[in-house]
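As a starting point, one isolated chain is supplied in structure tokens, in the form predicted alone.
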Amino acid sequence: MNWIAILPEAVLALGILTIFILELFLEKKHYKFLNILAFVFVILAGYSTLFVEYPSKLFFEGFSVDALNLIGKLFILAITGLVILASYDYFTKKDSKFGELPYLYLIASLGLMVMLSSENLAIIFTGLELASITMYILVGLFRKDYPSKEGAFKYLVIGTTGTSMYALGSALVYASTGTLVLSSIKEENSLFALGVLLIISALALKVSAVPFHFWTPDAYEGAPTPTTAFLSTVPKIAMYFLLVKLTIGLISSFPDWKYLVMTIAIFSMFYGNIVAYAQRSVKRLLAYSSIAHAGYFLTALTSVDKHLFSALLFYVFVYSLATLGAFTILSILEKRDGWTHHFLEFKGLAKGSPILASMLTLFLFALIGIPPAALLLGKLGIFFGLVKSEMLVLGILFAIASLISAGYYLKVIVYMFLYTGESKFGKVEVSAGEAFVIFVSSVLVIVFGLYPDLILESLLRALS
């Protein structure tokens, strides 16, 4: 058996032992050296990624290693290590340094990695809820907080609605066809069909589409924006690389799977879109703003097509830049007493924190697909695919749909540099992780902009 095709979750396993184990000797004030020691261990995972021999299958070909599950991997470990270099300061500020968290960041993104990399129904289930199961754990952290515990809860009982229906769907797809196995998958009769309905459900309440979302809004607001940050970036990217290897395997084998999902993707576009001007919350909005995208996204799945997947896969990667860029700012700004990010305390910011104001312009502006960001070749890519595809009129809603978004970003943006305010808040204060972090993400989001094939190239031959 190779086991060096384990090597980054097993890295990233040794990380959270070491962690869990130190976090039981060290007091509080060592909560910067395990947030540091966490992100090492990320970065030894994804460069374990450079010695792992693919293609290998292990674990009777329920866990199998290829380029493009190694690709979801860096993507997971990239977002996850940017994420927890940003959140130390945050929950330092707070008063709420749990030496826990950074082991439970690693948990939720080693349940995901080996979601990514499993070619058994039963297996991606084990991965998928222990990566759920420790989100839910990260959204309720603030243990005195009503809107943190609130959201947590929706959040619990949702998401276990969803555990239930990809269970029950896994077992009908077994009982259709007598393996769990996706390679072997070769099936069309009712039970099947229902089977398939149920995991198309469940997988569209992971990533927020409607009529599931209705956790997003409370668990995205009540969370700590760092964990914000995480639940709407990393748990996305292993998704959609995971729902790409559904769609191909198993959805697909549904005659009438693209008809169900093209309609959960325009209802999640325009009710997201739609519903975020009624918004207040800048935090709340983008909430909103994931769903809206998740619709953006679930359109690429409805044809099995490579070039439709590269561009859906590559403009989720470029999502989660700008969507970490702008919730890391919007941490930075929470730091302050008394920050609720209602619109009217962001009156003025740019008088008062021209730089931050420019930075969460420049990643509403990404958002929006205004060039050079990158996430305008997503949408273009995921267009372009969809008229090849011969769905124009998909295309034509997907490219309404994100006209009506730029509204509310720009709204923000008014609020930022076209009115005053008189700030009652203290001086922000941005910590050295927050700054690397935004910088990161906005370089990133502009270089691959501007040289796309970085990433479209590789993804490109991962599903070839």
Contents of the next structure:
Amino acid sequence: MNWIAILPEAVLALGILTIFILELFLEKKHYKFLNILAFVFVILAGYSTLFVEYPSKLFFEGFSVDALNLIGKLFILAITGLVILASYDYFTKKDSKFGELPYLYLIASLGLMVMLSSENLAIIFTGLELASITMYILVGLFRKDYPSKEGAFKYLVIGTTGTSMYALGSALVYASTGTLVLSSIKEENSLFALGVLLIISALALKVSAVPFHFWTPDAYEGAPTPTTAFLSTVPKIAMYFLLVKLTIGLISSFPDWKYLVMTIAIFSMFYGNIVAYAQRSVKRLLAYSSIAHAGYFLTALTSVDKHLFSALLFYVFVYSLATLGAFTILSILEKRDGWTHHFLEFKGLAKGSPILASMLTLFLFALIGIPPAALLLGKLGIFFGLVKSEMLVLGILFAIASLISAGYYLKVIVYMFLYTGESKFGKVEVSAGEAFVIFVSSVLVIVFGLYPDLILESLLRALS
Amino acid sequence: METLLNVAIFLPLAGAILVALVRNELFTKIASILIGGVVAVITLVLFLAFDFNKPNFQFETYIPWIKTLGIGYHVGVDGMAVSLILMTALLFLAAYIWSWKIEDRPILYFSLFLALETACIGVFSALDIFLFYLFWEAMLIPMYFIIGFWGHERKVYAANKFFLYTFFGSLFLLLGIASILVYGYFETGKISFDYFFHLNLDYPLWLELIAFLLFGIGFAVKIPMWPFHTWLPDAHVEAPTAGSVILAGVLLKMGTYGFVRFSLPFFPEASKYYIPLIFTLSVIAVIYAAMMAIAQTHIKRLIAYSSISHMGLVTLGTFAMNHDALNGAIYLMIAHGLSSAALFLGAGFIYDRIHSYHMDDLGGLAKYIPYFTFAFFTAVLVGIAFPGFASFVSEFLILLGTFKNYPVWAFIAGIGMVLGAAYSLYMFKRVMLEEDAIPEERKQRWQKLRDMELHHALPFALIIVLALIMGVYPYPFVKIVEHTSKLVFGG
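Follow the form predicted alone with the form predicted together with the partner chain, if you could.
Full assembly next; the chain just shown is listed first.
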């Protein structure tokens, strides 16, 4: 057996155990060290992917590594590392220092990485559950804060429903085909169809697509902001890598799957974009924007085409960078007492902290899809992919939805720059970690906008 | 030469980054003027080196960029582009000099203008549609902040309106680009954003009709054509002087540039089909905007409406479908860039000194600030197409060309020119003359007014000298714009 194949996961698990044990002995004031350690382990895990030989299979073909899921793991690790760096100062300022925090992020990433590297529905379930349960805890980490607990509870109830749907779906698929391994599943009967339908619903719930989106705004708003940044990026990357694999291996054998995914996508795009206009809180607005983006992403899963998939995965990654940047800025602002992310509080932000305001502007412009941010290329890639797969109407709806979305992002920018208002909050303090995260994500968003081939080509090669 | 064009595009951007890093006010101002000057000289060299006898694009650079989407870095110029770039560089230089005394956040101000210059020159030289779109959008952001930061009372409203209108327009443009790309893909099996790739494709009529409208809305908002014009008066009224100069002088030309560069050669059949529509809208713009201008008491609003009116003439000339009219239209793009810039400089000077744009607060200034009166009157003459200035040549060519094919339309548009003279001279009279009609107290205030300083006079001189050369010796300029009309119509 080729044990090297699970090296990244092993490194990460080792890191989790180390931090877990250290946390028992360390005093509270040394918790910063745990964050740094977690970051180091993420780097190590990322570095260890270089040694992995692929394609290879382990554990009776339950665990497999290929170029695509290695890229996925790298993406996950990259964003997780950034989240860990950005999160420490926030929790310190909020007086909620928990030694568990860094390893909870690592456990969630580990779960998602396991989920990515399996072709077996049951093992996918294991990884998914590992990640999901960790994320319920992460959302509810503010023990004394009511919205945080409410968000966590909603997320728990709805998320568990999702995982149970997934479990039932895989059980039905197993009942009708006699196997859980993706590539060999093909059957045409109603039991199988129901199973696939349930799996699609469960995954739609995890990516917060309409009509399974209800947990998203509350969980996103209630969660500590760095965790929101985590929730809206890392699991999304993993889910879309998984969905690409499932679309090839499972979903495309479901009759009329195209129309199903298409419907979900269209409703998500328009619902997310339209309801976002009604929000008074910027954090909640970004939650709705994430629902809309789920719609954009799902449009790319309507046909099996490697160009479409590579554009999708590229888009998800650069979207994660931009969202991470935006949420990090929100968390910096939230470190001050009384900040609630209400629009009115953003008035005149540009005057007090011009650099922060311009960076947030950059990320919001990127989310609109203004060049040279990489997100425009993601959008274009999906659009032309749709055209190539003869889905012109969906492409046009996608374009219209993107067009609608411009207004609410602009609203934030307008409040920051063009209104003046005296700030009743203290001075903004940016920690080194946060500054680093903002710098890296903004630079990468621009660099990948100018040289998308850095990622796109390796994605294309991995997909073919 | 190819290198020089690339330098002209990216030197201002490098300058923007440089001044933002150095963060010294005096350095910022000197560096901006120097960079503006260097770019102006470079564009002049390009202009002189341009060979208008060769029927192709010149100074081309092509570097493959994003291969998966068929995007390349492709720049090059034809006669229209090279002369618009010259005008752009000149107006930016004028704007930098004019802003010498700015006190409110000068570093940000100059770096936004420098970034804007890169985007503007980029728009005029891009030969890759994606690159064009990139510069086209990139230009929005600095302009938005220039209006929003340094504008007057209602700057927020004006900046938002400007942004939303033009952003809305450019999304249609993006849809249009997507539609021809999709067709190109189905026809040839590859996706390419290259200008010449699309120039060589023959689109079916139905696609031409749709794509023309999508492109057209994008361009029409920018020009602005009636009925998409309502953002312009607001944006101009609220923008700072240098912002207005660039907005009227350069940004408005991008719309008409787009019509000549993309709509006419890509969609020749649709262009013919939509002539009645374009002509109706143009003539409405010419007459209606001129009437609106007469009704204004706010100087900048008046000049803004006069811009709409003149741009109506440009679109009229563009779609009259012959060489003369198109030559005139391109010529007017440059001439109007100069005249509106000079008029906005005048309005800006008045505001600097008297802090009002309203004619009711002004009047009788001529005696007290004679140098300015001379400059402003020359600007008015350039604006009303007085013989001897650039706009006379251009408007004459437009009417001549239009008359050949569509005499009635030419006649109606001619009325607009008369109205143009009426409102411009009326404004001059209300602002500078009529000394008897103003109260004594105001005359005493006027006594203390200072006339133009060097940083006011130089921009005027730059602009008016070019307008004069183009009016007195139009031969090389007409030859150069003819280069484009030959490319478009053949011959």
